[in-house]
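Listed next as structure tokens is one chain, alone, in the form predicted on its own.
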Amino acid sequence: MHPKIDTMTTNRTFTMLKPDAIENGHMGKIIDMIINAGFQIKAMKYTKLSVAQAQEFYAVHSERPFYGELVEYMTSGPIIAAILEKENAVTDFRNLIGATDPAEAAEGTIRKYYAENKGRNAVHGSDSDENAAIEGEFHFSSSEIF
């Protein structure tokens, strides 16, 4: 197994603060929630996805009816990409961000506080250890991960 992926399989996850969170000025509050939940930031960048990058990142959804809208949304403004570390990182982070639809998100979650709706839901969180490694490597070179 690739050594970088192996080190990320049980204690790291990937997140993106989406364009709506940046546009609405919530990035500092969201980052505070992440740190206060015990996550360490191992890599972070403020960037803007190109159409090609968004298409590649969301290729798993390319056959879904919302794919074009998702790519358009994710390229509409800057994002913050980050690799986070904590024991049980993927599960704990998914719990912290809450349900995709903020109307269904638990009290105290990022999406309950900061998401506008199911489509503009403030934050992405990896759904598995494997995807966390793939997504982190998509956005960061090994020299950018600490």
The other form holds:
Amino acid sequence: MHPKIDTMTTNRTFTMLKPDAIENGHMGKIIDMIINAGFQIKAMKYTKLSVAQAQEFYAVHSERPFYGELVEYMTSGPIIAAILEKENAVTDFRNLIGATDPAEAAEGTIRKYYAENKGRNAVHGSDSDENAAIEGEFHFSSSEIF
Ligand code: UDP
Ligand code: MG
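For comparison with the form predicted on its own, kindly provide the form predicted in complex with uridine-5'-diphosphate.
Shown next: the complete complex, the earlier chain at its head.
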């Protein structure tokens, strides 16, 4: 029997390699950084967001001035979506990707290396365990998670 304690949520995060990362050919290097940082890939797909999906995914930002541009950018080309597992996945992954604006991102972070600017910033990382679970389920069915 599996233990009753559910550690699955807290050990997982959700990421997208955004259209600029794909366009610029950075996906292999970014996935390599993710694996080298100790994350296990539980699910991964190469896909493209519809406008409705991007609007829903970023609904929390719908009142912000950059929302329209963000939806346009996130639907401008394919993305790679993935569920990642590691202890403290959400926090450790946010540390690995760095600040939203690459000008403020720490040395050695994914955004420092590969983001173009604050909007086209190469990668998404969930900001909480709750959102990691919601975002993972948004993109993957249980039969696609290993
Ligand atoms: N974004 C933007 N302009 C801003 C802030 C954010 O274009 O001033 C975009 C950017 O692509 C960012 C996404 O909206 O990654 C979500 O914003 P959030 O503040 O949640 O940043 P994140 O959690 O991705 O670091
Ligand atoms: Mg965010």
